[in-house]
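Only one chain is shown below, in structure tokens, and it's the form predicted on its own.
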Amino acid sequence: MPFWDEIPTPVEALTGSLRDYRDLRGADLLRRVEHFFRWQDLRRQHHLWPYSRATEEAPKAVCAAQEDTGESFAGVNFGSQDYLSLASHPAIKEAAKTAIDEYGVHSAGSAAFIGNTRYSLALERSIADFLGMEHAVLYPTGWAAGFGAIKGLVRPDDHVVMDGLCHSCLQEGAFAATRNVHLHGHLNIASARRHLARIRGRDAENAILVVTESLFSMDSDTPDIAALQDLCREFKATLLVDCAHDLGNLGEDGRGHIGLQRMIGVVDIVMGSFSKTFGSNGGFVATNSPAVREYLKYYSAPQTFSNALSPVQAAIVLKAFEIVASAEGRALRAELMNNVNDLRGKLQAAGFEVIGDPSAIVPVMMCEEGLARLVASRLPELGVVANLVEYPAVAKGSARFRFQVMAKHSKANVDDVVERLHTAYEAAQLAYQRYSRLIARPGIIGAIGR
């Protein structure tokens, strides 16, 4: 049998990345995206496009889902970000029903134009108190909070110094606000200091916003928040910390790395999201300054010109904060961390590279996109819901699975996902070795593409 006949999947489906289609050329705005669609659809046809899936039931520890082609599958779910398993908690669902009975389902206005409810006002107070801050402002999504906080406060002559791995909402907010964006090495305090010293050496008049995350969602690691806050004081800068992934679910009291590093009430600006731990969409910005709070309400477009959180969302998150702060929340965090440590240990024992520190995010490195896609293509039929992460979420050549752990995963769920990932990896590795020989042939990709 010819070598080519052994290869059922086109090589193009295992090569290339979204980076290849980022910079568009051509006068026809609609047709110039077709090159991307052809590549994407080739991957889709060969079960190598693991995105835009949908759940067919509540995203619990085991659930049914479907590919974006409509094909159904079911299995252990390590792809949903419901870290404390609150999305289906009886008290959360009851809070939603009560809010619907009282308010209906819609806030019917922006926060500026009577979109607030008694639930949203109580939620702002609850968030501020939980973080030891004076004030909080709600946003329709976590993404909107990150983008809106930066774009709302930073002006074109100001500077933003941020970790090079900061989330899309933070980077896009920075680049939308100013041309003076300085990316420092990941978790590298010395690099941040060099940027700040260079900026202040030539610009003493304009503001500097330093931006980081308390838990980086692709690497599961954390910065030295106190050191960054000290740098900000030294160089007359302001610190913003995004606590989307650890607030509520990490630390004995649920205050994440800001709490673990004893920075509660000390960080200049804290922003976060409700979509990881608190059972709803939405986000917030917390500050000790009433002036900052009021300014964001009228100069941060995603807050001013978006519809306010629905009463249902606000009631859900308010109840979730209540659970997080309770003895039940403490028990759920302990269950979550037991599952995290169990999964990390068993993945490492199975020979996988697991990076970062223990958190609800467990990154499992695959590195090569082609191999990672072949592994991902096998997981649904083995009964695993998991997310493959490629560029632009991570650097090219750093593909990985981002397993997201829940408090209500069982030990059997953990055992199953490790065993099934190992089965998928072994089969994919054999297939990828054949592809690698083909890819190495001079001119073969070009010939196949014609």
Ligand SMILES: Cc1ncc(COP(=O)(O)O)c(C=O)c1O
The other form holds:
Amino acid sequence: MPFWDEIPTPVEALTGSLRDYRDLRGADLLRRVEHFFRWQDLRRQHHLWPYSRATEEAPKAVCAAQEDTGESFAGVNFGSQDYLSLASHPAIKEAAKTAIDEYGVHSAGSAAFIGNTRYSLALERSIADFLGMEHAVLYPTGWAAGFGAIKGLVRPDDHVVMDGLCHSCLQEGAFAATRNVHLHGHLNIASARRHLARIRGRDAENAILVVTESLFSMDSDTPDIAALQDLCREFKATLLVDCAHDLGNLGEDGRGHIGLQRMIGVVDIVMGSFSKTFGSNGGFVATNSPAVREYLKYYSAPQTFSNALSPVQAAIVLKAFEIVASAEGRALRAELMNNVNDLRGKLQAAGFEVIGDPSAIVPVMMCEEGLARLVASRLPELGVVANLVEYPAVAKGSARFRFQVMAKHSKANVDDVVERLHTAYEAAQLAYQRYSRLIARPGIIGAIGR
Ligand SMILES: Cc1ncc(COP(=O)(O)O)c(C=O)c1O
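Following the display of the form predicted on its own, present the structure of the form predicted together with the ligand.
Time for the whole complex; same chain goes first.
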């Protein structure tokens, strides 16, 4: 019998948000985080904490995994980010083994000292060429690249104008660099223009960095990159575009929306991550300016003061770029897009709200956190590995499943996930109706889901 038929769910596990525990007060730095832990643990005990999971094998289309509680489950996997299914590609594994035989497993130094390897230098060249840029600088993670590029280049009197939905690495970098951070409406060029005009109207002295993503990671939508670059020219600002989620896997040639919008080699600064499409941790910043490249090497802390990518990681990504640029890469992108369209169509036919444009990210809206948690709690038992996204990754009240599609998902995998999500949703909705009645009478701890 599934757990939800026998264990009552306390209302507190269905309400609340990480938002409630963000502000910390009190002199005891260790004890003041305990109330978060109590809430989180309540959710965990009731199978309502679908985070911090582990895979028990390679993150393929069907995969065995482990809950945060240690319980095992297995099923179709729409929760891993390996869009072209390169993480288990034989040529990539072979490249990793060759690099290990040649170099051992470690770069043993920051890139500013002697952490570069033959592979990392070749990778910098490959990325720059792929993007039609002159130079690229590698970072240990994509997060470090976003944070490091902004913090490395922006000074306290400068301004950052960024899309309100930009990724954590971009927002954290901006707020660490300056108090002058201006969030503009999502994809809203007119809003970006208003900010730029206002800033330039009173400050001609300091720099402005405009920041956006080529594919937004929670909404699967895309700004007009050319319009943003034009605005930057008009207001003497600089554009940075994060292409973490579409580079390599979208567009016939794999150059993502930057390529689709004919902006190859034209965007001022491009940054990206290897962890979605290229089979490894790591990230990069690409620029046409040798001065920017050299400056980042010594003034961007995660570049200068963090150990360089290992030779294994660099060799993996180098081989991944080779595949991405080949006929095989083209075929993998076509398989991926077939799966994406199939999944989006079937989810919509089953009555789900799927937002954004077709990409490897397929966001399925649940909205209310309580309902979303109840749906998520049923998925492992039904054989689905999927990520529920709540605050802080998205705004409160807009919880969603973020399915991440791979080239090697089969049609049967797509059918299975849609059918199982539907089953979970129906059951959760019934339980949630009872819960809704309970929260209408505050203070009552209800036994729902039975
Ligand atoms: C838009 C965006 N930028 C940067 C990152 C960070 O990349 P990584 O996971 O490789 O550190 C992510 C990953 O979640 C992302 O979604």
